[in-house]
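Shown next as structure tokens: one chain only, the form predicted on its own.
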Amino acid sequence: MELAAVGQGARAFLYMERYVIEGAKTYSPLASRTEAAVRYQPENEAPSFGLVTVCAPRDRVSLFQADPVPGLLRHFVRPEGVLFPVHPATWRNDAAEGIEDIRALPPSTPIQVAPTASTRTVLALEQLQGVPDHYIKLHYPVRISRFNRELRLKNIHNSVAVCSDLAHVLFDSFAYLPDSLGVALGAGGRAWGFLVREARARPFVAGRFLIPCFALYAGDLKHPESPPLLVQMIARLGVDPVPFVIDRVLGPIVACWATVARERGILLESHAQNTLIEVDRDMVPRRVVHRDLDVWIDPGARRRAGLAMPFLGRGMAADTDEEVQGHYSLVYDQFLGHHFFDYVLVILKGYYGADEELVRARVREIFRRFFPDADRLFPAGTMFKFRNGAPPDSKATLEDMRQAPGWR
């Protein structure tokens, strides 16, 4: 893919989501595993597929809002009921919880969508008057990577609550794609549904374009001869590679993550799939845009900051200091460091002969500057990761890697 194509906006972004992914999922033995049918996977050749929709009575759904755009709210919440989309694989799954009740509801017009990098989050393709571009995150109870991709009431509630909370983050390089509307159908914690994610970042700045961070270093499945977008960006801008990548990419990501964690107790999962770089028309990175807000919350951090806990569940579900430290390490050391920054480092070393330790040291300085009290929350001298050998249907557990952290 040519960097100039990024200026095509939504069309280019969807292409990057689906095809600029070569080599991006090698960070774990489970990263590329999927039970999704080929036709629903992002890299398949089909341009779209249809979501089944029904009209759900308003009194049978739980509705969650974080200041959605009025056109979106009107599109999904209608006088006759709530437009309720269902993934076609879930619709056909007789074992899906409550599916018979949903099949009995009045049908509505199918929605044509295209899959994105996460598979179960899809882009609505129809251009309807008054309805802005948006994504739909679906209940899709198949295993993709490590987890079964259910979307329960708790996940929906917490995603929208985090979206509302992030409106209080005032940081120049920080933005997010809002999960501004959520719907769950059914009773109790087993209820499931969908989230609507707006395609326009908040706070909005005109004349900007988005690049998924994995597309900065991944290969293009359709054009393998194209150099990585990050290499093209460095050449186009004529900049010194190492200072540019640290100052414009890695550094702002660390600063955003640390600021949100310290000030709000929200541990954004800022790996390369959930993190986007916003560039201007000259392809200069300007902000870090975060998406997928069903994340861990640190109740202790929010309590110390005098913030409420408008979230369901027990936050990080951690009972000891060691467990809290394990969660912080997993999200920063693994999701940011190993799953993302290590890949950028390969580009810097392979194309420019960068000094690995110099890059790591510079990023560590930025981390310490924005998270000066990190020693209280992170494990000393080691990192934690998900245990790879756990049975496929068991709860994910953490294990001590007994390795020194490289990025903090």
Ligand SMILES: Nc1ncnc2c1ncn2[C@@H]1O[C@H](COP(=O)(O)OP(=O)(O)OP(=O)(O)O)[C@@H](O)[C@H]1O
Second form
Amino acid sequence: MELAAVGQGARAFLYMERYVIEGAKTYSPLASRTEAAVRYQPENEAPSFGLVTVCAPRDRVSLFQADPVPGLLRHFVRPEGVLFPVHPATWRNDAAEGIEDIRALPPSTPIQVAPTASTRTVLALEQLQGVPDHYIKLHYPVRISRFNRELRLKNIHNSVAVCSDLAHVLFDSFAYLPDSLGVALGAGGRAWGFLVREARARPFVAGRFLIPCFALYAGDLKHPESPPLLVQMIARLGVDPVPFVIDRVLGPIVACWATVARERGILLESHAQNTLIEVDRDMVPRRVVHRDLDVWIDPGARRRAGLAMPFLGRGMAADTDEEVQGHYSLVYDQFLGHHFFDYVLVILKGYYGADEELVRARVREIFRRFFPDADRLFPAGTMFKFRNGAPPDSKATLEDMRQAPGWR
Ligand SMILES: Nc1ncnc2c1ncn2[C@@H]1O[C@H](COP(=O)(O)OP(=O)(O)OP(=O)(O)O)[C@@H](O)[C@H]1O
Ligand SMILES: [Mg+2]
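Beyond the form predicted on its own, can we have the form predicted together with the named molecule?
Once more the chain from above appears, this time first in line as the rest of the complex follows.
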């Protein structure tokens, strides 16, 4: 793909989400594994598929809101009931909890969508007048990479609560895609539903375009000869590669992550699928846009900052300092460092002969500047990662790698 195409908007964006991903899912033995049917995987050829929708009575749903744009709220919450989309694979899945009840609700018009890189979050394609562009994040209870992709009431509640909370983060390079509306059918812990994610970043700045971070370094499945977008960007802007990547990409990602973690106790999972680089019309990176707000919260950090815990569940559910440290390390050292920065490093070394130690040292400096008290929260001299072979869905089963952290 040509970098200039980024300025064409939605079509180019979807192309990156689906096809500029070659070689990006190698960060763990489970990263490229998926139980989603081929036709629903992002890399497949079909331009779209239809979500099944039903009209759910208002008194049977739990509704969560973080200041959704009125056009979207009106689109989903209608006088006759709530528009409730279901992934077609989930609709056909007799094992999906409560699916018979949902099938019995009055049908509504299907929604044509295209998958994004996460598979279970899809872009709504045909917008009715007055309905702003949006994504729908769905309950898709099959294993995609490491986890079973359920979307339970707790995930929905917490995503929307985090969305509200992030409105308090005022940091130049920070923005997010708001999961501003959530619906679960029923009210119990097993209830599941969907999230509506606005396509417009908050805070909004006009004349900007998004590049999913993995597309900066991944190959283009349909045009293997295309140089990575990051390489095209460096050439187009005529910049010195290492300072550019530190100042415009890695540095802002570390600064945003540390600021949100320290100020709000929210551990954004800023890996390359959950972060997007916002560029201006000249393709100059301006901000980091974050998505996927179903993340760990550190209750200790919230308490110290004098903030409430409007989230369901036990936050990080860590009882000991060691467990807290394991979580911080997993998110920063693995999700940002290993799943993302390591790939950028490969480009910097391979294309420009960059000095690996110098790149790491610059990032470490930025990390220390934005997280001066990190020693209290991170394990000294080692990193934690998911234990491979651990029981599925046990998000907290971590193992000490006994290896020095390379990015802090
Ligand atoms: N470079 C990448 N790094 C991490 N995950 C990736 C990458 N490319 C694709 N993915 C896919 O994206 C998903 C990441 O999981 P994660 O929990 O962040 O997302 P999600 O909650 O399913 O959806 P969303 O990010 O849309 O809210 C996985 O399905 C994984 O296979
Ligand atoms: Mg994600």
